[in-house]
Every structure is written in structure tokens, then in C-alpha cells.
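The chain below stands alone and is given as C-alpha cells, in the form predicted alone.
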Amino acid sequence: MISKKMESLTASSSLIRAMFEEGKKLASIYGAENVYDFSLGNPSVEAPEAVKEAAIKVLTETKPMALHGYPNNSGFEDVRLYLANLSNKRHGTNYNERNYVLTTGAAAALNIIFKTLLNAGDEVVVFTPYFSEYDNYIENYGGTVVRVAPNTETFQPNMEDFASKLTAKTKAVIINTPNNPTGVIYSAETLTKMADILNSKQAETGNPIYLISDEPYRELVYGDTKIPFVPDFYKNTFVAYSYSKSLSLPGERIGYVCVNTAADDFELITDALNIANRILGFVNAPTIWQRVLPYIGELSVDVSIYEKNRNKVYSMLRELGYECVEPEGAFYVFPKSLIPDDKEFCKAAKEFNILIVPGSSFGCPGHFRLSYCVSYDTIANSYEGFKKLKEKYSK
């Protein structure tokens, strides 16, 4: 018999993945061109050619044991120093290899942070809507999830509710910007207010509160919008990063944790992250991709393709009468569902071969997530389906 906890998780396995599988089934019946699957955030833009070239170079020119042998638990020192120097150039930091732990993607980065920080009963604050796997990651280490109610007008964090949710048990706060599922970027004004609230609460309780910035979509930004550098606003900051989205490498599982040098207990934390990376079974980030990073760390996919998709889907939905906040980054839009029951609404969308994810999956009922990392034609061809869906609830 499997554990009771896993029995429960298995029974309520990811709705998003289930929708993806249903999309494949519908495609086999109606033809892929007649199914509009917006369920999964799987990058659709090809990785830059330079990524393949760098991988070939590393495989052919690096001595086998320097490539395939065990590195330090935190990753190759020279690769971590490369990342530090990149941050120093971009953000004016004074980081070195000690600030970085290379991980098997952002999920591993978050897990080793929580393993490092949490005691049973510690609280971690999340802002709804949010990536639901945070619940599992936090609960893996005995933490308690505390949810901040959404501001559905802008999807910037609800600061009044945030302040009310901080207690003496608060150990960490997690943010995701650009955000999944809304595509919103947290502004400098937002981060300033958040830091003021956190600093005030730290002073009141005498306990450090750590801010964890989950940033897998950091390079997917549209127009002239800038991504604020979170450690500039608050000293007790972790950044969790992945190249899955910025370089379309989700299957390679390469990312990192960066710890702000000014963070309380910096030395103790970085030692603990190193150990957590081993004892949780991640052991090391894939060594080939560690060695590739210095060749590709400043690259990104062609963001203009996603921007074109964003412009099309946003204008199409608005034209049809759907209410939504315009995404500034990532590749999601989060409109209001046409009825309060978002699950029923997403079920009805399947009548028109449209697969979308209910906002309830992200802790925000009454909305739905549409992932536009699909072909432009898929978006354009879905127009009639969304029109018929709107008409169904306009009668």
C-alpha cells in the first residue's frame, strides 16, 4: 500500500495534466487542427540554435571526467562564478560563487529552499492566484500555506490582506513575477510596499521573514516593461530560476537558487542549501547543462513570437466581451469566466474543443487560465469556438 498522503495526491492528480491528456484524445477524434488546447504551459518557441551548438561544443571538447563526474553539491564553482558575474554586470550586485546553488530546475530550487528554512508549523504566505504546486512543496517540509486574497482588478498583490496574514509563525513569502497564471509583473511600487510590510513585521516579531522570488518567466517580457530586481528591495531574498521557459529547455531541468548576500544567516543558509540539494535526492544539476550555461546564459528565445500571440489572444478575447487584465509577461492570460462556476465553464468550453484551466486550480475561482504558448494559427482558429462559448452564456 502506498502512503496515505500519496494516496490522496494520486486521487487528485494535476487537473492541468489531465486536460493535456484530454486534448490529445480530442485531437485523435477531430484532428489536431480542430482542437484548441490552451491547457499546458509547455514552451512552443524553439531554443536558440546557439544552445545546440554550445551543447555539442561541451560534449566534444570537455574531458569526460570534467564533464560527467560529480561536481560540488552546489554545482561547478566556475559556472556559479559565471552566474555571479552576470548578475554583477546586470544588477550591480557584488556576488560570487557562494551566492549560487545550481539545481535541477526551479522546482528543485524551491524545494531545497523550503527544506532549508521550514520547521513543522512554520507559515509560508502565497498570493492568489498562484501555481498550485507550491502547496505540495511547502507541505513536503511541514509548512503551512497561508493564502492572500487576490486583487482581481489588477492582480497586483493585495497589500492590505497581505499585512493581515503575517504572524509570528511566518517564515517565508513566495512571489512569482512575471506571474503564472495572470502574466502580471509585480511593479517596483508593489515590491517597495511589500518590503515595508515585511520589514515592519520582522521588527515587531524579532524573527527574519524570507522572500522567495520564483522567476522562471523573467525573460518573457513584452514592450518596454522592466522586471524589477527583487533583492534591491528586500535583503532577506532568495531567487529561484529556471532556463525551462527563457530558453525552451523544460526537459533539461537546469536552474539555480541565488541568495542575497545581505540575507540574515547567509553562510548558514548557503551551507544548508548545499546539503539539502544532496539529501533530497537531487544530488546535482545535470553536469552537461551546467557546462553549457556559460555559453548561453545571456540568450533567450524569440520573445516576439509570444508577444504576437499575446496581442492576438488578448484583442480577440476583449473583442468577444471577455474581461481580462493584459499580460505583461510569461505566456498566460487569466480572464473572468462567464459564470461564477469556473469549473463548469471550462467543462462547457470542451463542447467547442477548447481546453482551458479553471481559476480554482490556482486558488482564484471565477476565472480561467489560457496558455498561449501555442501556434498563432491555433489562437486565430479558436475565435469561433470562443464566440460560440460567449453566445452560450449570453442567451
The other form holds:
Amino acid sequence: MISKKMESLTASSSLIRAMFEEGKKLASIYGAENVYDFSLGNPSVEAPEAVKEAAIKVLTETKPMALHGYPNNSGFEDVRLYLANLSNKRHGTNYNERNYVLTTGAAAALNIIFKTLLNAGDEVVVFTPYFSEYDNYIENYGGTVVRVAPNTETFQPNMEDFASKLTAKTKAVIINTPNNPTGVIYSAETLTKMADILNSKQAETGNPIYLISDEPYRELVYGDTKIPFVPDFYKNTFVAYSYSKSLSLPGERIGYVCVNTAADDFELITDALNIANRILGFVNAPTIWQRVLPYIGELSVDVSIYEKNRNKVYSMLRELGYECVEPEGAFYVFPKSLIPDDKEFCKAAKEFNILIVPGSSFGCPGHFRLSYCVSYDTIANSYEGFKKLKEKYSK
Ligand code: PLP
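Right, the form predicted alone is done, so what does the form predicted together with ligand PLP look like?
Following is the full complex, with the preceding chain placed first.
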């Protein structure tokens, strides 16, 4: 017998597994090139060659015990100091190794933050639509998810609803910009408003509210759009970062938590994050990949490939009459489904060998998510399918 909690989690993740199986089945019938699988967020642009070279260097040039032994649970001090200096140069911060905990990706970063912060019944505010794993991460530690209603015209945060959702029990707020599933980026103006709302609630209740900025897509930004640095806007900020998408290394599991120096209870928090990394069983981030980071600097994958895909997918969908907000970053677009029932719509898309994810999986029905981290040809060749899907609902 498995636990009651896992019974329900296992049953609810069967939808994603079913979609994966469906994709394999369609590919075996029609050929992989005739199936347009836009369902997964697995990077399609190769990691830069420099990443492989750095990994080889690390493996050949570091003394085995210095590389393979247990580091500090927060990660090698010199690597954390390296990251701090990068931030100091880029953002004018005053960080040192204390500000950083290296983690097995953003997923672990978020889990150790919630383990550190949450008492049972504490509330964590999320903006709909959102990466649905947040529910699991928050509930793992007894937290309660509080959802802000979407602003479906722009997918920018609905500030009125946000302000109304903050209570004396609010412990944290999580934002994700560039966003999965919408691709939108929160502007400096948006972050200023958000910080004002948070500061006045903190002053009213006397309890700190922590802002968690989940940033695995920070480097995937198109055109002239700039990503504001969230700790500049609000002192009680955590950044959860990952190299999964910026360097196309999701299987290697490397990322970090960065806590802003001015955050309330900074010392206690950084000590607790260190312990949380250990006791949740992550122990420490993989040491080879920790040691790779100083060789990589601010390198990222060739973002122009995703930008070309973004341009193609957005113009194709608009030309065919799909309504969507133009994504400015990440590799997702979140159009309106052509019927209110988004699950039914995604089922119908399969008739044309198109695999997309219903918006209800992100807490926002009536939409669908399309991941364009696929080949350019997959997008171009899906045109007829999307056209037929549109025609099906235009009759
Ligand atoms: N947060 C968001 C919004 C994501 O989309 C993902 C992965 O797709 C993660 C966190 C987890 O990333 P990682 O692979 O670094 O754990």
C-alpha cells in the first residue's frame, strides 16, 4: 500500500504520462516527422560546446578527492563566491558566498525554500496560470496554495486580486518571469507595484512576506526586452535559478538559491537552507557541475534559435486566427482555445497529430500551452494541422 497522499498524486499525474504514451503511439503510426509534439518543456537547443569542454577540464584537472568528496551542503565556497562576484558586477549587489546555496535545479531550490519558510497552514500566493508543480512543492511542507485570478488580456499580474489575497497567514509569494506557460515578463513597473503592495501588507501585519522569484528562463529573452533584477525592488527576496534551460542541462540538475542580504532573518534563513538541502535528501548539488560554473560565466544557449521559433509560431497562430499574447521570453505560448473546454480542444488537436497541453493544467482553463522548444520544421510543418483545427471550429 502506498500513502494516501501519493495515491492521489500518482492518479493525477497519469494525464501527462498518457500524453507521452499518445505521442509515441502517433509517431509509430504516422512517423515522428508527422507528429507535432508541443507538449514538453525539454530544451531543444544544444548546450554550448564550452560546457562540454569545461566538464572535461573539471574531470581531468581537479584532484579526485577535491572533486568527488562531500562539499559543504550549500556547495563549494569558492564557486558560491564566484557567483556572488558575478552578481555584484552585473547588478551592483554586495553578495558573498553566504548568499548562495547550490541546488539540484530550480525544483530543489524551491523545495528547500519552502522547507525553510513554511509552517503548516502558511499561505503561499501564486499567479494563475502557473507551473503546477508549485502545488506539490508548497503542499510538501503543509503550505496552502492561494491563487490570484489571471488577467487573460495581458497575463500580467492582476494587482487588485493580488492585494485582496494577502492575509496575516501569507508567508510567501511566488513569481516566475519569463513565465511558464505564458512567456510574459514582468516589467520594472509591475515589480514596483507588487513591492508596494507587499510592503504595506508587511507593515500592517508585522510579519515578513517573502517574494520567491523562480527564474529558470531568465536568459531566454527576445528582442530588446530587459529582465529586471527582482531584489532591487523588494528586500525580502529569494531567487531560485537553474541552468536547466539557460545551458540546456535539465538532466544534470544544477541551479541555486540566492537570498538577498537585506532579507529579514538572513543568517537564520541561509543556515536553514543549508540544512534543508541535506535533510530533504538532495545533500548537495552535483560537484562536477558546481565546478563547471566558474568556467561558464554568463554563457547561455543560442537564444536566437528559440527567438526564430517564437516568431514563427506566433505569426502562424495569429495568421490562422488564434488569439494569443506575444511571448517575450521562455519557450512557451499560451493561446485561447477555440472552445471553452480546453481539455476537449487538446483532444481534438490530436486528430491532426498536434500535441498541446490544456490550460487547466496551469490553473487557467480556456487556453492551451504550446512549447516551441522543438525544431523549426516541426513548427512550420504543423501549419496545416492548426489550420484544420481552426476550420473544425469555424463551421
Ligand atoms: N520552475 C518552472 C517555472 C519550470 O518551468 C521548471 C521546469 O520546467 C522548473 C521550475 C524546474 O526546473 P529545474 O529543471 O531546474 O528543476
